[in-house]
Every structure is written in C-alpha cells, then in structure tokens.
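A single chain comes next, written as structure tokens; it is the form predicted alone.
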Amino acid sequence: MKNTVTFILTLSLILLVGCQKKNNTSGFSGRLGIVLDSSVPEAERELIDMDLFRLSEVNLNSASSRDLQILGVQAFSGNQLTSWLRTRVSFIVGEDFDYGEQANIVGTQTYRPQIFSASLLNEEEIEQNSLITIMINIGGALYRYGKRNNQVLTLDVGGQRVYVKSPRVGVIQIGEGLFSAWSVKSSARDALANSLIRLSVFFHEARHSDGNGDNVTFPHAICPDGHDYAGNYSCDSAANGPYVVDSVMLRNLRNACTGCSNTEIQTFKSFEADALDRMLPGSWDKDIRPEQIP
C-alpha cells in the first residue's frame, strides 16, 4: 500500500530537566487494568475500552506456528493476547499529553541493566508534512534516553509517578492518525473493522516495550533508497519487530471481522502488506527479553 502513514515521531528528549514538578495528572482505570490518562478524551476512552473488550473476545485457530512464535503465545485467544498486551502496556495517554512537562530526571546512574524473562523514537529530523503519527511508545523512548545519558527518569501519568527503569514501563501515546488514517475510509470509528485494525497498532507499540542491549525497544531502521519511506526510520531490521507484529495481528484479526465488507477486508490486507514491506532484507529474530535497572 502506497500510503504516508508511519508510527514514528521525532522527540526532543534533551529538553527534559531535572527539576521536580507537581504531579497534576489523573487517570481512569480501563479494561485489562490499563490506565487511561485524563489527557485521553472521553470519546476516545470509550473506543479504546471497546477495542480491548473485543480483543478479549477473540478466539481463532488461524494463527500459524510462526505467528505464535513471533508473539510468544500458545494460542490466538483473547486470554493469551490480552495477557501479552497487558505485560507491555500499562498506560495510554492522549495526543496532547506533554511528556516534557510530566517527566523528571531524579538521579544519575550508570546503566548496567539486567535481562529478565517474562520507538525508539528517533531524534532525526523528519518531514512531518508527509508522515502521520498513529501511536508512540513514549515509555520506551524515555527509557532509552535515560540509558544513553546515565539518568534515572520518572514520568507522571495517570495520577501516578512511575519510575522509568525498564522499556516495559508501558506508556503509549495516541497520535493524530489513530482514529482517522489507520481505519477504513468513510466508516464509523466504532465499526468492528476499525476496532480490530486499531488493535494492531497497540500490539506494534507493545513490541517497543521489548528488547535489550542495542536492540532495547526494538528501534526502527532507516528505509533504503527506492523504498516508499526511503530515508525515514520507518522500517525494521528484526524479523519479529513491531511491523511484523503488526502484520501478524492484521492477518489474524481479519478472520475475526465477521460480517465485514469486502472494502473492510481489503483494508486489512493493504495495511498488512504495507507493514510487511517495512521488514528489511536480511532481518532476523532478535531477543525480546526486556532489560531493567535496579
């Protein structure tokens, strides 16, 4: 699919300062125990709650052994999928959430992270007039920033002060395209197809809560010359990276779209093809185990 949609956004994390600020956030307890920050408008909170409910109802036999391997689940069921997502996503914040205002540097520490079993948001300049942000894993980005700079950060979100000591801090932010560009054209936002398509984005961002070492947060790679997104950090060098996870969800959730029109089914297939096209040649599976600092 020749579109201009991407999941990445530039962030100037260097603007963060170490002064303590008052925690003036609040949150709403959503489905699966995921907290929806007060920055998420009520109408969007209702849609997200509906999306997560629909995920909990999924029970499919369509997933291949490779699909299950990529996600690390035993079945494509609501129970397995919601557990997978909840492990990696704890908070959802709105488009207007100001991470610079709510983040604090609270100390210094040389990172010697441990690996425990269970985006990167690149700072390069990107022409925003040709890209639409769908969703962002700001928790992973803040962790990676702290690791680079030997700093310990906190983030005030959902009425809580959260220490950013692992990519699994799990804070994802809604972008301007989640309820518009990443959907079936001219269809209702609460349509089943749009709900399932949005869920693929949640899983894409959740993969950014994984990884260790150089691959912590599963950072996107620069797309090569000749690619639709050439020069942008819109591709993956991991065969189990965020865009591949995205494609797995789209391919399988399409089968849960009972009663969906041909236009809706074709939208699933187009988004899936676009996601698969982001995996670079020579990609290989990378270690999903997340790291943490004490």
Given for the second form:
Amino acid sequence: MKNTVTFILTLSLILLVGCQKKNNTSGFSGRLGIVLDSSVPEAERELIDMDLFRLSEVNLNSASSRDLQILGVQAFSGNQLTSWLRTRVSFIVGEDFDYGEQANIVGTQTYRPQIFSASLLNEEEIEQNSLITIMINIGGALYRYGKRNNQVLTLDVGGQRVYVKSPRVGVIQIGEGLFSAWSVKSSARDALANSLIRLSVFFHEARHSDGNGDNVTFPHAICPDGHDYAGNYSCDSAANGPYVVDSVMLRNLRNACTGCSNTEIQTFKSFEADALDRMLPGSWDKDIRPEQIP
Amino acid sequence: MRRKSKKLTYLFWGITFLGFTVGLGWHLSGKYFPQQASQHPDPFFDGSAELVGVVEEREASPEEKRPLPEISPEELSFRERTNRVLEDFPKKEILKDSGRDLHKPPPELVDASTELGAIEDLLDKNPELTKEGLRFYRKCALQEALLSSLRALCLHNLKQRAERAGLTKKINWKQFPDKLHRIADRLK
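For comparison with the form predicted alone, produce the structure of the form predicted together with the partner chain.
Then the entire complex follows, led off by the chain already shown.
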C-alpha cells in the first residue's frame, strides 16, 4: 500500500513537472542573459533564439559614425550589438502574459520633482499599446505608470519577482504579429530577412528602456497636421529616438542580408521609410542615460 | 512715273499673296501635322527635361487626341499590371481605421513591398521595360493619397533605376516634395 501511494505521488510529480511550461534560460537567449517567460510559445522561442544567435554573428561594416553615435557603441559587431540589447532587454514575455495581473504595488515613492516633471505615459498611448500584437516594452510602460502615481511596482515574470525601479527593467512583450503580419510573406519565418527585421523591432523597443526626466522611456511625440499619422503618438522628437534606432538597424541589417530577394529588400526599405518619416523636423539628440529609483 | 506706280502695286499685291500663302501653309501644317513631342523619337520624352505622363492622360478633344505610342505586348502587359498595383497600393486613409496599431508600420506595407519586389524582379530581367518601370515609379511617387513611406520608396527606386539607365537628367526631380527626397536618399 505504502509503495503504491509513493508510486502515485512520484508519477503525479513527474507529470506535473513535465506539463509545466518552463521559463527558458537554456537557449541562446539564456546564454545572453535574456529570460524567455513561459508565456512565450515554443515555436516563437526557437525563432527568438535563432534571431539573437544571428545577431551575435553579424559584423556590420556599413555603419556610419552617426550610427555608432546613435547607439553609443564602438562598432556594429555582433558582440557589441547583443550587449547593447542585453542591457535593455532582460525578459521576453508572450502575448498571453497579463501584466495587469502580474504587476503589484509594493510601496510608495516620492519622486524628486527636479527629475520627474510633466509628461508621463499618455493614456492614449497605453490604449494604443494594449492593441499591439507585435512588440511592446512593458517594463518601460510600468515604470512610467509607477512614476506618475508615485508607486513602486513589482512584476512577476520569468519565475522571478522584479522591482520596476528603472526603465531598464527590460520586459518586452511580443505578439504573433511579429512572426506573421510583419514578415515577408514569400519568405519562411526563419529566413534571414525575417530574422533581421524582427531584430530591428527589438532594437526599437530597447530604446524605450532608456532616458530620464521628461524623456524617460523615450516616449513618442504627436505627429503634426499633414503627417500620415497626424494626431497620434507615432512620431519622434528625439534624433536618437526609437524610430531612428529602428531605421539605423534596418539599413545596416539590410546590408548584411546577403542573398536576400528583391521583395525582402523592398520590405526592409519600406519599413525604413516608415521609420524615417516619423522623425519630426528639428529633432535633437536626447540624453539616453536611464534614471533609477534609489 | 505712272509705270513705276503700277510696278509698285504689283509688287505689293505679290508680296501680300506670298505672305498669305506661306501663313496658310504654316497654319495647316500645324493643325494636321502636329509636331513631334520632342527631339526624341521616343514617346517617353516630351523634349523638356522632365518625364511626361502617359499620352492618354493629356487633355485633348477627340479629333486632336494622338494615337497611343506603339508599345510592345510585354510593355503593355507590364503597364496594365503596374496600373493595377497602383490602384491597390495602401492609401493614407487606412491609418484612420480604428483598432489599428500606429506604433509600427502598417502591415499593408508588407503586401506593397511584395508587389514592388516582383516589379523589381521584372525590371532586372527585362531591361526593355525600364522606361515603363520609371513611368510607374514616377506615378507612384506623385500620388499624394498613398502612404508617404511608399511614395518615398517609389522615388528611391525611380532614382536608382534612372541612374542605372543613364536617364537621371531627363527627369524633373523638383516635382517631388523635399520630404520624399530626404527619405528616399537615406534608403541607399
């Protein structure tokens, strides 16, 4: 009898462990120090690992001195680019990850007014972001939320409880759109071009982990009248903002896309044109240094 | 004295008649034998430094309408295809749809890029379609209703194709907005 009970308990334990989704730290992303939350579907994990591996292998000689300045790196080498990304992206969560449930308020924080002033995360922007099925920097959004409400938040992600004390908390949510609607249709999901396009989106979102004061998380600016996106928070007033980072990466990764088809190149260029169009005239470089709650 | 006056009268009427005849001839030749569009026998150019639109776009009364320039079946097929593509290209209006994520490029750009890629393939394989290709890119870049990103990409492709074909000087680049030039030039 005792043996039977032990056997059933052991079997149940094995089944439970086997069925439970794991937070992945074993793939290439794990080696970089980026945790893939259990909410990321298996197929997407493999693609992300492959994308990051490809990034680690690139050597983008086409980068201009201005490109280097925008990212603040010495060279567009695989090593430096993965390191840049790793600094700003710590967790990747899936579309089903409910940050409303996983986030908790654990304390209040009085912010220093000389650092924290006006424009915080816009309600409209949050609403827009909630529709996103491609990618969103949740960590940055939560940090701004806490800052506006003088609250310190935690987020349960990747099997850890993370204190949201800086925009660099680096929690990025990805959606199915990243692997479908925004991919070159005639190319496989694991094609080099699609991999590089996905990476450019990561770089865009990673820039949202930077900044301080009014410019914390490098929020987007309202596009002016006459613009395609007029009236929406879809432009950048920073010459080193997310869309500029996006366009810089798209251009350089496109140059690394050897053997890419005309369709793939045209897709790179159309995304690049879209990003360039969003930079407002009179933009200037803004301070990328991230602020932090002590 | 009288003979001299008579001679002058004959001379006056002679010159008048001659002038009238020449004037009438010039007028009729202009009406029934319109001048060539340009020094180029090629219907693609109108003699000025800019590309002209397709001939059928010009305003003319039915009797004055010039016949379409002869184009090969391949060119005609290409033109029909690109006309359809232009009609289907995403317009700015789509960005006003509710529930759309405006943070990232519209997914319609992916489909448009697929079409542009196919057109680039055709132009690579068939150099004789170059002028039709330039015509298409020019029309695309000039269509204000289209997404600016798409227009800029068309302008970029126009620049690249024109440069490769040695036709850069034949295009009036001033007809395109500065903003599009700025974006197009950064796509290199």
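Positions refer to the first chain, counted from 1. So that the term is clear: the rigid core is the largest set of C-alpha atoms that superpose within 1.5 Å between two forms. None of these values were measured; they are calculated from a predicted model.
For Arg54, a C-alpha deviation below 2 angstroms is recorded between the two forms after rigid-core alignment.
In the core-superposed comparison between the two forms, the C-alpha atom of Arg31 has shifted by at least 2 angstroms.
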